[in-house]
Amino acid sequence: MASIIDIKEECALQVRNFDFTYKGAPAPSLKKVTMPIAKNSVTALIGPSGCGKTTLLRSFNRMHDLYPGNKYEGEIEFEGRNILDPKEDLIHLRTKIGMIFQKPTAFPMSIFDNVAYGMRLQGIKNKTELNDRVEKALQDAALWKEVSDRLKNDANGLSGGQQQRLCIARAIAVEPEVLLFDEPTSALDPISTQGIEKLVIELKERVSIIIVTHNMQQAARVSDYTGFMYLGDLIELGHTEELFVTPKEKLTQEYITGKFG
């Protein structure tokens, strides 16, 4: 039986009895996961490789639907509805629940067009509105000062850390409710990592954040809540400081003290 904290504040997402099975797999990769995701907070998912962290993260905006044959069961409630419903509008969902990947993926276009891309998909054509919202997104992603004089330049000319902040700007430009971060600093140097972590903490004022990280120190630095996963199960979810100092489950304690991993 998992040890799950009873979160008092409003929730951005509620996961209930959630199973996920990859196409052709003999058994589910995620088993009966139940967890609340607190609004305007950072929730970290930790655990050894292959435990299901990224599989769970990608379920929150139905990324797995890009590959036919995968199977969801249970419930992920967002804005009062179960997003696992086959009729769910996935384009709208991914606008509301954005994702930042492990490797920065700047589109092969200008810095400006990268940030404006999602807004144009939403049908926003007014030049003044686009200019204003691109500038705001770049400011919110702590990138405006570095690129304001070269918005027409190819985005692939940016450094790795700048490209990751550009991806964050692109995601927040469409005004999401939730942002999913999949090991966003694993390909970055320490200074860029520090910048992204600072940004994550600042962004929770306006969006709810879920971050998968292999780095327990990073989880301790940036998150309000931490969930420990093992072999497709959520073992424990609690306040980050409490989970690292006084975990309730033996498996959690063994993992964070380095007995396995």
Ligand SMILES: Nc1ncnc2c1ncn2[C@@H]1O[C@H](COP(=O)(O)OP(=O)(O)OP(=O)(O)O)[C@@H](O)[C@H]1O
The other form holds:
Amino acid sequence: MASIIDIKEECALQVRNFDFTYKGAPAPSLKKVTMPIAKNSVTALIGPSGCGKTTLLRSFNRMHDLYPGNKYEGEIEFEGRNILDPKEDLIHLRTKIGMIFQKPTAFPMSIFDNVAYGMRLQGIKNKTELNDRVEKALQDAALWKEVSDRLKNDANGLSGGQQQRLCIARAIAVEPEVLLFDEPTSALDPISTQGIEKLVIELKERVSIIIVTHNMQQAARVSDYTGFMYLGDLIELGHTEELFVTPKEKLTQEYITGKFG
Amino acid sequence: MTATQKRIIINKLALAFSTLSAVIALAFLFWILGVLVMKGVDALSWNIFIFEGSPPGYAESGLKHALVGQLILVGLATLIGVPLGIMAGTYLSEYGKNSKLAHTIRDISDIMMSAPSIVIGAFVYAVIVMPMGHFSAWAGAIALAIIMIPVILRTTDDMLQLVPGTLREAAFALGAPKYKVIIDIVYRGAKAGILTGVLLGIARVGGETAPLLFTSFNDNFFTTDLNEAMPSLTVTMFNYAISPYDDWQQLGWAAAFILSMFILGLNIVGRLILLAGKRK
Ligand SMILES: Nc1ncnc2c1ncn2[C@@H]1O[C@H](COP(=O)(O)OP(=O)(O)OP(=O)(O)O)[C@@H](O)[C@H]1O
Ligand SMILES: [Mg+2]
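I would like to compare: after the form predicted alone, may I see the structure of the form predicted in complex with the ligand?
Now the full complex is given, and it begins with the chain already shown.
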């Protein structure tokens, strides 16, 4: 039986009885997941490879819809509506729920254009507004100092860690409510990783964050809540310290003590 | 002889044989280029660019008609073939993907790429020249475009597929609609490859003679009328080369030289762009 903490604060997202099945798969990859995501906090998702962390994360911005034939069942509530509704406006949803990928995804354009991309999609053309918001986003992503004198340069000239912060700047420039991170530091060196972790903690003042990580120390460092997943089930969701120190489920205990995974 | 000794000898023989083959193949290439340059440069003069065709024996004869005609034909074919080829390649890579229809289109396109170009000329003759009742630049350009499309379609399809899927996903994740993702991200990421495909496509049709023989036909005089027969470097070269007149044969060599340089240039530029794109 799963042990899911009852979150008293306001929630950014509420997952209820959520099943997800990939196209052609014989069985669902996520089974009856019920999970509150607290607002303005960091929720980490941990669990062994293949347990469904990425699958769950990509459900929040309906990324699975890019590939036909996948099936959602149940409910994910966001801003008072079920975003799994087929009538959900996905373009609007994705401006509200941003995503940072495992490998940096700098677009083949200048640093400035990368950060401005999402704003331009929303029809913002005013030069001063764009300039201001690009600067602010880069500052918030702790990248401004390093790139302020070469905004017109190709973004692919940046280092991996810088590119990842550029992607964060690009995502926060459109002022989303939620940010999804899928192992954002697994391709980065320790110093860059530290930078990203610091950012994640700072950003929660403004956005609610869900972060998938393979690194339990990372989950312990950055998150307020941690969910442990196993074979498509959410086994336990709790306050991070509690989950790591006094896990309620035997499986969680075994996983965090390194018995498997 | 031990097995090892035997293997070493076979190795050496294979190496010697393949090196020799490469040298022979390259020797022919340079021989052809050498003859072309010697004969062609000899035949070059300003008159070639100033005067149009004239009966044999006249001093004031040139290739202006064929040069301009060639540019018009290839230019028109490019205007028709490039957008169609790029759009079809985009469909395959971004929409059709691994569907049955997409694979069928890819197969048909590959077959078209190896179809003898004279067959395509015959096809255009049947569906355009015959109903119109006369040869025309349009017919020639359409024949060339049909030959060009599979080349551009294939390279576009391949080059777009090289753009990592995560880049597309990242753009979708920012709320980009699909057409924006294709134009802003995918095309931008693949632009060197697409441009190379276009240049190679143009180079592919630039030297075609057979499909023009019964579409745009030929003319010994300067014209820009797209509804009339139009001279081309290739057909002009063919006519002049098989003529018994010495001055026409000279013009034929000049045409061959200019055409080869044009196509060689396109190929080199195309490959350089691809290399530069890869190095980034
Ligand atoms: N595109 C897909 N089609 C079919 N099945 C898939 C697809 N992607 C993932 N799966 C399956 O869904 C399950 C969950 O995969 P998921 O990628 O969510 O795991 P994960 O927890 O993120 O693993 P990792 O830690 O290795 O990233 C796995 O069994 C996987 O094989
Ligand atoms: Mg994953």
